[in-house]
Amino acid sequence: MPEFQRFSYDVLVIGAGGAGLRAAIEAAATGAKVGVVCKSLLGKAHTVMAEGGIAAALANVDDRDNWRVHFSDTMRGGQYLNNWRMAELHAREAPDCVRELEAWGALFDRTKDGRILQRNFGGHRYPRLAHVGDRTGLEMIRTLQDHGIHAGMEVHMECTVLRLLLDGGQIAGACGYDREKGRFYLWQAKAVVLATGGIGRAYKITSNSWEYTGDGLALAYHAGAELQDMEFVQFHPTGMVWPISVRGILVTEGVRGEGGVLRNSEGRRFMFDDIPDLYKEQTADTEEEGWRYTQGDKNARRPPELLTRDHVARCINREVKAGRGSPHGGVYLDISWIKKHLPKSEEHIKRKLPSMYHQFKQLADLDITQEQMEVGPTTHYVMGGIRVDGDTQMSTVPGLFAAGEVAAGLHGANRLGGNSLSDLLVFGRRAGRYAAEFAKTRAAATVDEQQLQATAAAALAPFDRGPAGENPYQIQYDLQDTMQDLVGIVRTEQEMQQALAAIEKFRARAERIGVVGNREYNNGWHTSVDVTNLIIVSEAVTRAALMRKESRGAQFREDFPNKDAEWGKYNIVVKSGADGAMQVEKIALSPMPDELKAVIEEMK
C-alpha cells in the first residue's frame, strides 16, 4: 500500500503561471495558508511564453481608450458569447492590475514622457498593449515569483496532480505524485483554485510547450464540474513552418502590431481581400492608411493583419490550399519592408521585437530585419474551460475555483491578442480572494482514504503491465495527428465523427498503457497521465463542436459555413453523467443588463 506524504492547506493553487501566483498572492494576503503545486519547475510556466503585452485601456497611448471601448472590442470579438460580466470586471480592474503589476517592479517599455508604453494588436480599436519589447510574460512571471516568494506560500514542484478529492460534495483537496522520485502527495484543502493552463498538446502543431495536455480541465471533469465552450480552439495565425524541427513555434502578433505584414507567394497582401463585415468600418482602405495606423495616427483606420486571429488564421489557411503559399506550406510575414518608411528599420525591428529577432537567427537562420519569415496557423489557445461564476471564479463544484486558460467566459468564441495575460491577473487575484473567503467557512475536510489509495493503485497499474503494454507515446502521437486532421482550423461533421471513433479506441488503448522501469524519472509514466487527460479533453472538444451547427470565432464549420444567430443565443456546455459518459448540451446565455447593451451599440 503506497504511502502519502501529506499536506495541509487553507488554499490549494494547482498551477504556477500568471494566474496561479497571482491567486496564492491574494489567499495569502487575507492571512491563508497557501499551498501551490506546479508541473514544472517554479518559473518556467506556459505564461512566459506570451510575447506581445497586457492588454489594458490604460490610455497611456491614445486617450479616446477607456474600459467601455475595451468591454466592447472583448465582446465582438468573442461574437457576444462571452460571460458579459467577466468581460466588464476585467475590461475596469485590467489597469490597476497592471500598476499593481509595476508597483511590485515590473519594467515596461516607456512612451517619452515615461508612462507605460502601449502597442497595437488584432481586434484592440487602440493601442493597449503594455509591453516589455516582446517578452512580457518572461516579465510578468519574474514580478509575480519575486514578490509571491515573501508571501509565505509553500511551493511544490515537478508533481502531477492525480484527482481532486471530494468531501460530500465539496473539495477536499488533492492527491498526485513527485515527478522526479514518483512519491505519493495529498494536499488537504478546503478550497482548490485550478490554473493549469490550456490543452494545446492535443493537437500537432502547437505554440504550447510540453505542460499543456488538460491537467485542469480532466481534474475538473472528473470532480463533477462542467466544462463551456470547448469547440472553441485558437489557431494562432503566425508560429514557424520551417525548419521542421521548430513548427509551431509562435510568431507574436506583436510583429504585426509594430507594421509587420502578411502576404502570399505572389506578393499581394490577401488580408485587404476578406474583411468581414463586423469589422469593415475600423479597417484602413489602403496599405499606406494601415502603415500610418501602426505608426499612432488617430485619424488612421487598423491594417487588415490586425483583425481577430481566427479570421487572419482561416485567411492564410485558405492561401496556402489555393496554392499561394510559401515553399514550407506557410505564407511571407515580413517586418522588413518598414526600411521603405524608417531610415533606421534594423535598430527599430531589433529594439522592438528582440525576442523575435534572436528566434529567427538562431533556428532558421534568417534575419527578420532583411527577410520575410514563413509562417502558419499553430494551435495556441482554448476559449472553453471550467464553467465558473463571472464575480467569484467558483465551478459547480462548492470549493472548487479556476482561472486564466483553463476557466472560460471571458472570451466567448475567440480571444483577443493581449487578454490572456490581463485575464490572469484580474480573475488570478479574484479567484485567490474568493477561495481565501471559501476556506474560513470551512472545517477541515475530510478525505476518503479507500479513494486515495485506488488513485495511487491506478497510477502504478502501468508498471504491473510493463512492455507488452500500449506505448504511452504512440497514443499521444495518433491523437495528436487525428486532432489537426479532423477537429482542425475546418471542421466538417463526418470527420469529427470519424474522430470521435477514434478517440474511443485511444480511450481503450489507454487502459492498457504499460511503462518499463522504475518511478524514478520515467518519463513514459508521466505520458500515461498525460494521455488520459488528452483525450477526455479532445472528447469534449469534439461533441461541443459537433453540436454547434455554424461557423463562429474559432469554430469554422465547411458544412454550417454561416453564422447562426440562433446559436448566438447558447453556450455549450460537457459535463460527466451519472454513468460516466459524456454529457453535451446547450444553455442560455445569461441576459446583458440594459446599461452594457448601450455601451456595445455606444462602440459599434
The other form holds:
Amino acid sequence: MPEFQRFSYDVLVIGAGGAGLRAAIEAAATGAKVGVVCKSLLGKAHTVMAEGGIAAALANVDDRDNWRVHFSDTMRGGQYLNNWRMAELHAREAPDCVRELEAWGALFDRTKDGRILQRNFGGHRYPRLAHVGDRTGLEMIRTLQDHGIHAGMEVHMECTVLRLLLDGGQIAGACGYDREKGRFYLWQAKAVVLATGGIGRAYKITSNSWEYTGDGLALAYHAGAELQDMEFVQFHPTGMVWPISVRGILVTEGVRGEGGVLRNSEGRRFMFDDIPDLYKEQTADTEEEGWRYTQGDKNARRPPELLTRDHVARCINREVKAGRGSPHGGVYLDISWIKKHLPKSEEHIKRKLPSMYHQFKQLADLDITQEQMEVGPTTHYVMGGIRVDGDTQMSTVPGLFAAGEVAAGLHGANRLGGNSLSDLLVFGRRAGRYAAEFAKTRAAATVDEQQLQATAAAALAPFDRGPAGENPYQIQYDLQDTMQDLVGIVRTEQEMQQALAAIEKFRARAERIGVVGNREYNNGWHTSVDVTNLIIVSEAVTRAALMRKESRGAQFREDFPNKDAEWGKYNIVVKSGADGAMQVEKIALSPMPDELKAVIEEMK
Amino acid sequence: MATQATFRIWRGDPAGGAFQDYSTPVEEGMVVLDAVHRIQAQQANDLAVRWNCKAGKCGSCSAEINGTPKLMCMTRLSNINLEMPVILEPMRTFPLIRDLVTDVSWNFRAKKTIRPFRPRLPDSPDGTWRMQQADVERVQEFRKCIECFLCQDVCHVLREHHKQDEFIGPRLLVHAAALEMHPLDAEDRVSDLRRKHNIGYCNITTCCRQVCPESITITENAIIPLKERVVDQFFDPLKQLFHIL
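Please give the other form, namely the form predicted in complex with the partner chain, since only the form predicted on its own has been shown so far.
Next comes the full complex, and the chain you just saw is listed first.
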C-alpha cells in the first residue's frame, strides 16, 4: 500500500500562476495557513508568457477612460454572455490591483510625467494596458513570486494533483504525487482554490505550454462542479507559422497595438474589407486614421487590425483558404513599415517589442524591423471554465474556489486581450480572500482513506501494463489532431460528431496506457495523467459546441453562420451525471441590473 | 541540413549513469528540444526532461549542449554540427534528479535570504509614485531574467568550489541589483552583500554574462556596481582613516 506524506492547510491553492499566487498571498494575509501546489517550478507557470499587458482603466494616457467604459468594452467583446457581476467587479478593481503590483516592486513602462504607461489593444476603446515592453507576464509573475515567498506560504513544486477529496459534499483537500520521486502526497484543506489555467494542449497548434492540460477543469468536474461556456475557445489571430517546430508560439497583439498591419499575399490590408456592425462606428475608415490612432491621436479611431481576436482570426483563416496566404499558410504581419512614419523605427521597435524581435531573430532568422512576419491563428485561451459565484469565486461545490483562466464568466464568448492578466489579479485576490473566510468557519474535514488508496492504485496501474500498453504521447498527439481538425475555428455538426466518436476511442485507449521505467521524474507517467484530463475537457468543448447552434464570439458554426438572439439568453453548462456520463444543459443568464444596462446603453 | 542526427544523452540518476545514443530524423527549423521530444515520444518514454514554454520565456529547459550551458528550446539544430553526435547533459552544478533534470531548489532557498523589496512612502498626491522611464530601464534589464540558472551553472564559485552555503551566485546578485537600484526601494543590502552573500568571491570572469540567454550584462551592470557599493561603504581609505582618527 503506497505511503502518503501528509500536510494540512486552511487554504490549499492548486496552481502558481498569476491567479494562484495572488490568491495565496491574499489568503496568507488573513492569517490562514496556506499551501501552494504547482506542476512546475515556481515562477515558470504560463503567466510568464503573457506579453501585451494588464487591462485597467487607470486613465493615465486618456482621461476619458473609467471602469464603466472598461465594463462595457468587456461585455461587448464577450457578446453579452459574460457574468455581468464579474465584468463589473473586474473593471472596478483592476486599477487598484495594478497599483498594488507596483507597490510590490513591479516596474511598468512610464508616461512622460512618470505614471504607468498604457497601450492600445484590440476591443479596448482607450489605451488601457499597463505593460513592460512585451514581457508583462514575466514582470507580473516574478513580482508575485518574490512578494509571495516572504508572505508565509508553503510551496510544493513539481507535483501532479490526482484528485480533489470531499467530505460530505464539501471540499476536504487534494491528493497527488511529486514528480521528482513519485511519492504520494495528501494535502488536507478546509478550502481549495483551483488556479490551474487552461486547455490549450488539447489542440495541435497552440500558444500554451505543456502544463495547459485542463487539470483543474477535470478535477472540478469529477468533484461534481459545473463547467460553463466550454464551447468558447479563443484562437489568437497571430501565432508563428514557421518554422514548423515553433508553430503556434504567440506573436503579441502589442505588435498591432504599436502600428503593425496585416496583409495578404497581394499586399492588401484585408481587415478593412470586413468590419462587423457592432464595431463600425469605432473603426478607422482609412489607413492613415488607423496609424494616427496607434500613435495616440485621440480623435482617430482604431485600425481594423485591432478588432476582437475571434474576428481577426476568422478573417486570416478566410484569406488563407481563398489562396491569398503566405508561403507557410499564414498571412503577413508587418511592423517594419512604420519606418515610413518614424525616423528611428528600428530602435523604436526593439524597445517596444524586445521579446518579439528576439523570438523571430533566434527562432526564424528574421529581423522584424526590416521584414514582414508570417502569422496564423493559434489556440490561446479558454473563456469557459468552472462555473463560479461572481463575488466569491466559489464553485457549486462548497469550499471549492476557482480563479483565472480555469474559472468561467468574465469573458463570455470572447476575451479581450489584456483582460486575462487583470482577471488573475482581481479574482485571484477575491478567491483567496473568500477561501480564507470559508476556511475559518470550518473544522478540519475527514479524509476517506480507502479513496486515497484507490487513487494511488489507479495512478500506478500504467506501470503494471508497461511497454505492452498504449503510448501516452501517441494518444495525446492523436487527440490534438482530432480537436485541431474537427473542433477548431470553423465547426460543423458532422465533424463534431466524428470528434465525439474519436474521443470515445481515446478514452478506451487511455485506460490501457502503459508506462515504462520507474516513478522518478517520469514524463511518460505524467503524460498519462494529463491525457485523461485532456480527454474530459475535449469532450466538454465538443458537446457544448454541438449544443450551441449559432455563431457567436469565438464559436463559429459553418452550419449556423449567424448569431441567434435566442441563444444570447443562455450559457451552456456541463457536469458529470449520476450515471457518470457527461450532461450538457442550457441555463438562462441572470438578469442584469438596470444601472449596468444603462452603462452599456450609454457606451454604445 | 542533415536528415538524421544522433543525440548522445546522459541517462542516469544520483547513483550513476551513462551516455546513450539516439538517432532521430531532423528537419529545417528544429531546435534541440524538438529532437529530445521526438526521442522521448518514440524511443524513450521515460526520458526525464524539464520544459514549459518552448519559447525562451520560462527558463526551464536549461542543459549543457556540447558542453555549453544553453536553453534547449532556443538552440537551433542548424547552428550545430550534426555530423557528430550532439552531446546533451544536465547542468552539472546542481544535484542530479534524473537524466536531464536537476534539483535547482537551492536557488529558491537562497533567494529567500535576500531582503525583500521595501518601497519608500508614496510621494504623489494620488497615493502612488512617479518614476522616469530612464530610471526604470536600468532595472528592467535585470528584471528580464527568466531564472534559467545557466549563470549559476557556469559560475566557478558554485561549480568548482561548491560555495552554495556562502555565496548566492550571479542570478541572485542580479536579483539583489534589481532591488538595490529600484527607484522606490528603501532597503539597504550592502552589508549583507559583503558579509552574508559574499559578493567578494566573484572575480568577474564574466562567464555568467556570456551564457545569459536574455543578454543581461550581469557582470558589468549588476555585479560590479554592487561591488562598488560595498567598497564605498567598507573600504574607502578616507573613511577608514577618519574612523581611526
